[in-house]
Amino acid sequence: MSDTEKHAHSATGHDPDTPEYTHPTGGWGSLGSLLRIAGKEAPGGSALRALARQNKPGGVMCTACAWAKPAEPHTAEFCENGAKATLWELTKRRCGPDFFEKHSLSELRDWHDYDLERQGRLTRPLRYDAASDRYLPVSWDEAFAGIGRHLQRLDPKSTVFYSSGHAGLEASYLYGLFARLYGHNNLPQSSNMCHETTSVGLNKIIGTPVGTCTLDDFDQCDAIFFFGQNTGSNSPRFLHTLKRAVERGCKIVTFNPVRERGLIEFKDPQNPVQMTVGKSTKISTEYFQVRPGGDIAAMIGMIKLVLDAETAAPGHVLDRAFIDAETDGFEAMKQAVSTVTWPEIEHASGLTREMIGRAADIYLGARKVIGIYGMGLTQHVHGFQNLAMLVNLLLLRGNIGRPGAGISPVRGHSNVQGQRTVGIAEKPKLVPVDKLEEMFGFTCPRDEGLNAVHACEGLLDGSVKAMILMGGNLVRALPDRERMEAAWPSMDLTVSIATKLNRTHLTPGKASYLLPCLGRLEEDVQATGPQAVTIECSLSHIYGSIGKADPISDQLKSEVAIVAGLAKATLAPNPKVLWDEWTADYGLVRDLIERSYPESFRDFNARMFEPGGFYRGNSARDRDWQTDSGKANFTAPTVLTAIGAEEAEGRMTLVTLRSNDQFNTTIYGFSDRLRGLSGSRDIVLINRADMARLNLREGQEVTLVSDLDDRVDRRVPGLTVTPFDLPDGCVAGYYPELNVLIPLSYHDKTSQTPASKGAPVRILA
């Protein structure tokens, strides 16, 4: 059997001898999963009330994914994972000082991540005591004063202010302002580890750092092309949009190394007919199991076929008027594509020419096309070229900048995009620094700050002395985790603003504080009364959110109040910087955001509760290309695979996955229902042909080791070999457990996004 035939084998159908979930996404399986989590957390009536208001105008915005909230919501406008996040936040479990009296941090390091978070909500501020190896209670005043003294002694540029992507626009704006008033632009964010390739790549190609689509486009498109995104687990509410599109005749083509159930079949839990006697909805018209990193080759193949069709029917395939008037670089791209042979394309993609031809036929038959992608495109060494080829494909027929068409990355954390919009960015060119200086009477730092990778490099070389974390579990989320975990305690100061205990809190710096914050679902009452916060979804709409649940402790502060408290304790007084007034009334912070970003946030306070959110606009959607060329740019490919390591005998490509019982680093349980897996997360997935080739047997315990020659030994032992339907040469396992195997230096060349979807490894039996 040839390489192409072997690689194509897994794309032709499911291996019946491997685990599989045979039911639709959604349906009774989804409801059963929710009942299981609810039984564990026993959250009470507040969770039911929160779910009834979730993602609705005037309600509370989900703390999980960043998918859009429709103007006319369903009765239950939440998904399985969104409900799990709500139940997890409103748990009755508490993790207070009494817990830390019983457990040292050394003891807790042996606990599973799941068990750490399952202790429940943090109830009061805590300070690490090295003598007892425990967190001890501390007052808010003492915590703020202690942190402030440490920050005053440090060079501001040796400190890092990280944000997880959860906090609202108000806290995020103030956090960025605090950093710049203090004297640095070291503002890495969770986007650095997932979609920074989008922010950098799309900005370079079409002049916007975000996608161009709105929900209305999905009601008009003729075809949707999916690359490397698992909707069923990561953004399940999107399935309602896809179901409607399919039912009106839209065709969906999916490229993914893993056959994810959400893009195969869906049963709407809110449709009584489908839940009883009706059939489920088939989502993907075509589903191709492309090799990890092979999307570039697959898209080059489609582009070649589109160009061939234009040659056969000149003037009837390409949108020449659009290409000539609105784009640059077409001829160079065309020439580069023409030199690539079909055997090269088939080998790199793992797909046959006939398969790619079926995808190209759907593209050619569609007048309006949307390109969807997730971290399967961004988390690669050549992630930029992944995005560039998708943009190339769309530009050929004018599929950016008109209704029913466009490019649409699907973001993860609920406000990860919005935080960037209001200034959580290490690049000062993305921030209106002149306006900030005018508004607040200070000199803003102009040097580029540290992103996540550069911050980690600074941690390893000793130049980073302090880390302030607004949410997240950064030690667990980072690549090269063992090296990061070992270096973390060397810092002079670590501060975590958090709702629950996690692995990062077990690696304190020389001085360390845990600051418990309100969750978004809880009522936030300040001096002027109850407050609302705002977020931005993946489709660039802004929504107001009001929590109503009773706070789990009277010792909690909001993220806005914590940022203000830290800033007041650190910075000299400034008559133009009114931390107390802003904490008392978040509407004043929104006024500041509007003054700073008037085009995006016009009439912010008045519009924040518009049904469906208000759209802040997108230049590329209007074909106003904010690029160096002033046009949308075609890109000539220079590689055929996004993998940053060459093929070698015995070398496998690792793809990291999230389970159905997981959101980012939060583990809700040990079921990966939608892949037919459950139990231990310490597994390595591999197809049976590769098992035979490597002389492995099902259930065998093996070690995965990194196969990059940088003189660092990275390995994860104790993984159980589990047969699974994957392309040849590919293994898969769970994030964050396998982050150990992703070198810090192995990242996208343009954005430094860790290449977690295509790392070279070997299996040691």
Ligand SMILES: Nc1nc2c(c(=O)[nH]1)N[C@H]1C(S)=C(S)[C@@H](COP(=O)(O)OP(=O)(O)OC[C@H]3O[C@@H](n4cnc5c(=O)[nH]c(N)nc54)[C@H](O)[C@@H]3O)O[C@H]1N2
Contents of the next structure:
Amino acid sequence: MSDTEKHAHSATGHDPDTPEYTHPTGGWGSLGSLLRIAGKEAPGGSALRALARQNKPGGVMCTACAWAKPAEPHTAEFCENGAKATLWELTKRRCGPDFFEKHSLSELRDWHDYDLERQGRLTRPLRYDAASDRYLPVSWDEAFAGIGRHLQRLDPKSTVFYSSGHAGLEASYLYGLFARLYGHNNLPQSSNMCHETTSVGLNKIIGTPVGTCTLDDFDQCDAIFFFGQNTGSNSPRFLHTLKRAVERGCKIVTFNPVRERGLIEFKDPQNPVQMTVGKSTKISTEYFQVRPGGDIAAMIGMIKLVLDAETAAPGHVLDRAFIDAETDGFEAMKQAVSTVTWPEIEHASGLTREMIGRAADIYLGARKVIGIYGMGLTQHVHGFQNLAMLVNLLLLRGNIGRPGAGISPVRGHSNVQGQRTVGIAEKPKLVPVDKLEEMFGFTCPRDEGLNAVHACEGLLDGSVKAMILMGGNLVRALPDRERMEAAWPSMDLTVSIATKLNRTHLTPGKASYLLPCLGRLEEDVQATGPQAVTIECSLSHIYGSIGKADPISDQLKSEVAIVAGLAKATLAPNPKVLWDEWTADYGLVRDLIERSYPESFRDFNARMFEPGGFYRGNSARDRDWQTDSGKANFTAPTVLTAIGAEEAEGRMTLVTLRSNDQFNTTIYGFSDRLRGLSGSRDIVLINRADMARLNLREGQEVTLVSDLDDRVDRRVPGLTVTPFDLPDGCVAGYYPELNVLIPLSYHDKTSQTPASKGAPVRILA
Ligand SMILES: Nc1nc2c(c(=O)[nH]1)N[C@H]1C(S)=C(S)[C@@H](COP(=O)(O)OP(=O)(O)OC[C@H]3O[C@@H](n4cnc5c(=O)[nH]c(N)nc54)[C@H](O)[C@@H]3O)O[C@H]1N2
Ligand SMILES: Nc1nc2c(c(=O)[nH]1)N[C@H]1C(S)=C(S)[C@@H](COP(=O)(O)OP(=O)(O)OC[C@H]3O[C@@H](n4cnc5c(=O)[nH]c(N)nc54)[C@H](O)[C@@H]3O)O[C@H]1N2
Ligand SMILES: [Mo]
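So that was the form predicted alone. Now I'd like the form predicted in complex with the named molecule, please.
Complete assembly follows, chain above in first position.
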């Protein structure tokens, strides 16, 4: 069989010899998986009440993904994975001082991540004691004072304040302010490993760091082009939106090396009729198993076909008026695309010209098109080129800045986008520094701070001396994990604000504190009474969220209170900076946010509980292009694949995946139900033809080694060879287990987003 025939086969039908879950996403399967978690966590009535209020106006906004919360929610407006996140947070298990009395950190380092988090919620502030190699309880006052003394002694520029996208806008705004008052912009965030390609890339080409679509657009579009986003696992509520779109005739074209169940068909677990009768909705009209990194070539192919169609019917295909008035760079893009040949496109994409033709036909037949993407596009060395080709494709027919059309990155953590909006940004140009100086009477640092990759480089070269983490599990989430883990204890100070114990907490710096916080689901009572917080979704809507569950311990503080406590202990008093008043009443913090960002947050306190959230607006949606050229920019392709390493004999591209049973580094269990896999996460997925070529047997144990020639030895032994329907030349396995194999230097060229979907590896039998 020729290469082309093989891919033609795998893209149209599933390889019968490899495991695949054959049921639709949703349905009884997802309820079963939920009940397993519920059984393990023994949730109280609080958790069930929280679920009933989840994602509803005036309720609590889910702590899992960032998908939009509709104005008219379902009775149960949560998904399998949102519910898991709730049960996980409101678990009955506790990880208190007695646990740490029993276990030293060197002992805990032998535990599986799953078992660490499974100990339950952290209940007390803790300080690391090197003599006993244990965490010991401390009072909040001692913890704040100790951390404050360390920070006062350190050069602010040698410290890093990370946040994972959990905390609300209030805590996030104050955290950014604390960093700047203290004297740095070192505010990396989880999005540095995630959608930074979007923040930097879209900003460059269409002048906005975020997507342009709202939920209404999904009720109007004629076609959706879906690249590298696994909706069924990672934003399941979005499946309802897609199902509605399909039912009214919208076509969905998916590009993904893996046949992800949720994008194939969906059974609505909230629709009793569908559940019992068993009818499911087909989601993708066409599903193309593109090679990892091959999207650039596939999109170039589509662009070529659209341009050919225009040549055949001049004036009938392109939106010429739009291109002439609103865009820049069309001719250069067209010229670059014309030099690419079809054999090159077919090789790089792994798709045939005929397949790309089918995709192009759907594009041409649709008046309103939305482009959706996730980590499959952003986490590549040429991630920027990925995004730029998608924008090129959309711009050809004016599909940005018009109802029913646009570009829509699907974001990760529930408030990851919002944290950026309110000043968690290492780039001072994204922050209203003049305004902040005027509001708080200080000199704001104006030099660029460290992003995640730069912070890691600083850690390795010794220039980074302290890290505060507001959420997250950085040593697990970062690339080059082994090197990071080894360097971590060299820091003078490490502080984690967290809900649960994780691997990062086991590599303390010379001084180290673990500060337990309230989760969003818990009631947060301050001096003026119960408080609400706010978050922003992927579609730029802002929602209020009120936790009602009983706090799991009376020793917890809110993230707002912790940030304020740390800041007060570190900074000299400033009459314009009122940490205690702000902690007592979060409405005052929202007033500060409104004053800092008046266009996005007009009448913030009054509007925060609007059903469906309030829209912050988007310049590109209004065709106000805030780019250097003042136009939307076409980009001439410079590469055909997003992979940064050359093809070589024996070299494979490693794609790191999330299972259906994890939220990032939090592992709920060992079942990847939607891919038909279960039992172990220490596996390497590979297709049968490649297994035969490389002389591998099913079930054999192998070692994966990094194949980047930089003299660093990176290897993961003990992986079980598991046949799986993937394109040729690639292997897949789980994040975070395989992060050891992702070189720190191997990242998107424009944004430094680690290339977690395309690292070069070799298999050692
Ligand atoms: N349940 C659950 N929900 C989550 C998370 C979780 O871990 N669990 N994580 C949250 C976070 S922080 C984020 S960022 C999002 C992540 O959500 P996604 O953006 O969906 O990220 P991934 O699951 O890493 O992978 C996305 C998809 O890209 C495909 N892919 C890999 N390489 C390529 C490629 O080169 N081209 C194309 N076209 N596709 C490719 C993979 O097969 C996979 O289906 O989900 C959020 N929601
Ligand atoms: N190889 C590879 N690496 C990747 C990725 C990949 O696809 N492949 N994906 C990347 C992506 S997209 C992301 S976003 C990062 C994620 O990286 P991180 O954000 O660092 O990781 P998380 O697993 O989301 O963080 C989990 C921890 O957050 C804490 N936590 C949970 N809820 C709360 C809360 O409400 N408040 C506070 N303060 N803490 C809380 C808990 O202690 C928990 O252990 O990983 C990145 N790394
Ligand atoms: Mo993410």
